[in-house]
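This document opens with one chain alone, in structure tokens, the form predicted on its own.
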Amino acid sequence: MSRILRIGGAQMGPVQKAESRQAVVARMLDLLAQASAQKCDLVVYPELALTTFFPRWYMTEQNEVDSWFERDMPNAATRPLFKAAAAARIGLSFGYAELTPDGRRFNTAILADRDARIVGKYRKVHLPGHAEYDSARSFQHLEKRYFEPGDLGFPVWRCFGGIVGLCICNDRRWPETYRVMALQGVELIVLGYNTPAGNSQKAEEGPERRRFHNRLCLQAGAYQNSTWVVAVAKGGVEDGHAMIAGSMTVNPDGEIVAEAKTEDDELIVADCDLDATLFGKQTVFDFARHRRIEHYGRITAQTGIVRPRE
């Protein structure tokens, strides 16, 4: 039985603050139709795909904050997307702001199978930014204000003939993200991101450096854990703020096999052979033979840096 998955990375251009959920879903449906025409098995959309990246706005009224959150998934706005995906027999993954019944708020991504049944949920663990307005920054990044750190860890799921994991945006910069999933045998990691084209605390770090760092962490994560990585962005100028785009698919050797050419709505397609993960997992990165966990205690025993005494 073939273990080749044709995966569509459904990059999205900017979603403006005034754009309705229904208008955004219409764009997602268009990308889904393109994926169906190209016989994709799975379509991956960005982080916070349904709205603008609202953590760039400082808000004090909880009702205003909660207007960006989804209380159910699927819901009235997204049900047409789930229905169309089920009809086309295409799996889905996308990110959104989740408000739970008990009032908790997470930056969340879901994975749906070919019947549009949600089979996996992930909540972003590594929240970047800050919690209060920071006048020293050139723009705000208030994820720590609006979201709790994810409480589900880094699970993986058996689906699409393989083992699939999720993460979101800043998670891709942390090697622990990939390794925890790799220790569960992950063969495909899909993720969405909304990355600013500039660094709010370092003016000289512009789009080229940001794109370099994006490629660096995705390629390293794929290679060091012998897994496919499909990373999908929002790009363009959103509410006056530029984002890097640069969606890509990376193979288990760390090579980019598909990459977006624009900053707009764009589908990138790659045939991902899950069996291509086996060689690395059985040789250089055969964890059972080569890992030396007796020396890794600091990774979970401490968070900040502890320097040696002078």
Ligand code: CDT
The other form holds:
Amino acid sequence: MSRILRIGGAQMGPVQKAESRQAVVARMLDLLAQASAQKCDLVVYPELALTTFFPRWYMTEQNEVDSWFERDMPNAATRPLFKAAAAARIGLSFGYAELTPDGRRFNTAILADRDARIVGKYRKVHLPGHAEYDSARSFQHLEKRYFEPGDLGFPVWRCFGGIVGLCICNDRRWPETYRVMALQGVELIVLGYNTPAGNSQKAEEGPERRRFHNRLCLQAGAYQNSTWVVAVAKGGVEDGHAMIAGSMTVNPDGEIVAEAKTEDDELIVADCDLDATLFGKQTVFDFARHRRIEHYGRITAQTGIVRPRE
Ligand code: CDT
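Can you switch from the form predicted on its own and show the form predicted in complex with this ligand instead?
Now the full complex is given, and it begins with the chain already shown.
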């Protein structure tokens, strides 16, 4: 049986601070309608899709912080999206800020099947940035202030006839992210991202270098783990802060097969043959034959660098 999934990467243009969840969901519904017209099986939206990228704003009032979080999923604002996806028989993935009943806060993404049932949840493990206001930076990135690191690891799920995993934004820069999922046989990794167009600590680093790093990580992650990767951005300028956009789908050979042309709401569509992951997994990246775990202990035994003694 063919395992070709048509996947829509639903890049979103900027979401301003003042934009309501309802207005954002209306845009997401429009992208879903485009995906449906193109017969997509799954549509993937960005990280923190429902709001602006609020971790760039320093906040001290917990009420204000919590206004960016969702207590339930689906909820009143997102229910129309789940309903429309179920009616169109299209799977969904998107990111949002999650506030749990016991008061924990995570940067979260969900995967829903064709009945719009949530079958997978992932909480971002690699939180970038800092926890306190940093006047040395040209702008803030306060994910370590507003979220705790994900506590669910890197699970994968049998869904859409294949094995699917999620990660979020900065996770894509870390080879461990892909490898832990690949060790569970992952065939498709979907992720959303909000990447600033500049480096707050290095003025000379602009959008071109940032787009290069984006492609470098996604293409290497796909190739080295023989998996499809669908990476979907929020782009454009949010309240004066530019982001790189550049959503793409990468095949298990590490080649880009679809790429966004704009920095706005834009659907990129690719047919992803999950069987195309098999060759790499059975040859160069046949983990069972070639991995040498006796030499990898440091990967889990230490976090920072330990240099040899002088
Ligand atoms: N949202 C998010 O994780 N952004 C980070 C910024 C870090 S800058 C290297 C990212 O990896 O794009």
